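This document starts with one chain, in the form predicted alone, laid out as structure tokens.
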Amino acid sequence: MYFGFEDITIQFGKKRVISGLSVDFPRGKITTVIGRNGCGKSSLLKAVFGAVTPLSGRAVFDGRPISAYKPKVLARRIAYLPQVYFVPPDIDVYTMVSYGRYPHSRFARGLTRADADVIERCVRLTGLTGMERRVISTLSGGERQRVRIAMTICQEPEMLVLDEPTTYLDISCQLDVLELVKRLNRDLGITIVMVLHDINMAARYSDYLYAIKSDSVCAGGTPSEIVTKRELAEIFRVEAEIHRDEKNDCPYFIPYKNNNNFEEQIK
């Protein structure tokens, strides 16, 4: 297994959010985890980096348990961008991006010329050229997210894990961020695993989708295999019309009825 989970169970108090889940994410592809609110999508990703401790099971990377890696060694290979990431408002873009070099740093040694080259390349790749001395607090939401992504790829990882990278962003910024993610996968060969709420966006920008329902994966496959009337009804309890986006070669849906009995519950 390149990256994935083996029989993992996650529980908070008496509430079990993931139960005996096993999933293998393909190398070199963009895979998005989808599912209803509270199904355990983000908790699953947090378990990779110790923010959540599984009740049982394990996360695996390159054939070894994640727990077998030293933190700095793991950070050179996998970069993680959480949904909520505190950014000091008074630092500039260049400084923030440079934090990504920490896994490669040595004791009592500052940034090297090689580090500076990597930082400059990441600034360029994320469309931040000319903004290096801008203070973070002066940036838009989309620009801040690009800075965060630049910082993660400054680790020079082979894999990028993104938890809701488009949260709080308007549609234009969402497109910017996801186009950037697609470009990093295509041009740098970085494996991408992310969580998204917008299923149409997930279908457009992913090679594979994994859907979680009732504390386990209930479906996995290409967007065309997952974005179907049957799967949407099963996973999200939504009746929808399925259409084809010929330009982007992916399915999309228009929901027209919610079958979760919410109206009956509030009467």
Second form
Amino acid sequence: MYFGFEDITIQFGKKRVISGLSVDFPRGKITTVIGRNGCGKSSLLKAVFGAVTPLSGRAVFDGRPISAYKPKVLARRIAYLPQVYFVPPDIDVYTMVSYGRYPHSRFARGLTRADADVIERCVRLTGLTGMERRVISTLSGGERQRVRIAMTICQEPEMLVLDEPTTYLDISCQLDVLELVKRLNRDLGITIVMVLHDINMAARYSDYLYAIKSDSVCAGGTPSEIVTKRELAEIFRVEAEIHRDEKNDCPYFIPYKNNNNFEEQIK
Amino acid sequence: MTDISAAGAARPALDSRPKGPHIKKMTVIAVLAAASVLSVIVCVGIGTIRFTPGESLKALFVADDSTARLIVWNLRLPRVLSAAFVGVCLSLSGCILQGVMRNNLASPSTIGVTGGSSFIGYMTLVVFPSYYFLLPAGSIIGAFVTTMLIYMLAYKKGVSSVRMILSGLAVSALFGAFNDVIRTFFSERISNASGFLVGGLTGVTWDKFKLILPYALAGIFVCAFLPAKMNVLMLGDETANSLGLRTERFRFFLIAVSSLLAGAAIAVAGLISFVGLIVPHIARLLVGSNYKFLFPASIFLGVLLVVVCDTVGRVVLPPGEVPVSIILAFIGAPFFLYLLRTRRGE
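Can you return the structure of this protein in the form predicted together with its partner chain rather than the form predicted alone?
Okay, now the whole complex, with that chain kicking things off.
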């Protein structure tokens, strides 16, 4: 298994979020995890980096359990963009991106010339050239997200895990971020695993969609296999009208009234 | 490995990256360093008998039998150097605590570390009255226990100001009460720890200075290796973990280092408040929150503040002395209130 979870169970207090789930993410592809609020998709990703401790089971990377890796060694191979983050208000773009070199740093040694080259390249790749000395707090939400992505690829990872990278961004910034993610995958061969809420965006930018249906069932497939009337009804309890986006060669859907039997419940 | 580093053609020169702001910060730090050295030279010359900086320098570097040498070297220098070290230790301790708690109102005095540390310090003096050299160790242990206590009481993905200040207040009051009990019932046993009792540097000798020197130096030395990790820690636990930093372990280590520093300072100077709070703030205003610059700036500001305040306390009301803690409280308390008011949202 390249990257995935083996029989993993996650529990918060008495509430079981994920129970005995096994999933396997393909190498070199963009895979997006979708599911309803509170279905445990973010918790699943957090379990990789120790922010959530699974009750049982484990996360696996490149044939070995994640826990068998030294944190810095793992950080040179997998980068993670959490949803919640802190930025010291007066740090500039260059400094922020340079923190991505931490896993490559050695004891009591500063940034090397090679580090500076990587930073410079990551800044260019994310379209931040010329903004190196801008202070983070003066940037827009979309620019900030690009800085954070620049920091993660500064780790030179082979896999990038993103937890809802488009939340709170306007539509053009969302497209920016997802186009960038796609480019990282196509040009640099970075395996992408992310969580998205917008299924149409997910369908457009992903090779595979993994839908968490219940605490132990995860359905995986191409966007065309998952964005269907039946699957969407089952996962999100919505009725959907499926269309085809010819230009991007992917399905998209228009959601209709809730299939949750609201009327019956009210009566 | 993904070949981000191999993708480009020509290697850009390292110097091509913009450097301007760093030069400004380095200049600020250099100025502060010069000022702190100058403050030591000037302050050893100030007192009932005054010496010019030139005379002080001569007294510092030429070992002869002159009165100047006697006064400057034997009486004033240990005190001024102690003040300098107390300043450095408390400032660094404050810097570290603010990082650990992820809260800019943290400092040894605001979270009650000073109280806990002096309590254990008192206890060592009461239980082992003839082993005065145990005092720093006791203070350090006290500082560590109190910091861990506050951390566990108040930490929840970053410390909320209210919870931290309130737990600090409660812990301070509790230990203050214990300290008063000890002072009342065991006054003769702790009488030889004068500075420790009143919160000042009155009568500090070379012996006392040497007692805390190893602890202070060890703490300062360790701080030289912390900035990169501290910066990563500031990005939040999730990001820091994913960058390969073991945040829990590192926090524990930081609490130990800050206790070492605070304990060493408290062992020589007793209850001195506000240095650990004010200095990191001023340093942040001057050089920003990157720990690479914040640590050195705090070190020199700490020296400046405590050396100058102690000298002012020494000469302001002759023939008596005002303890440095009182001078610092006059400056620090209003500053703290100002911070509480402006940073309410955090």
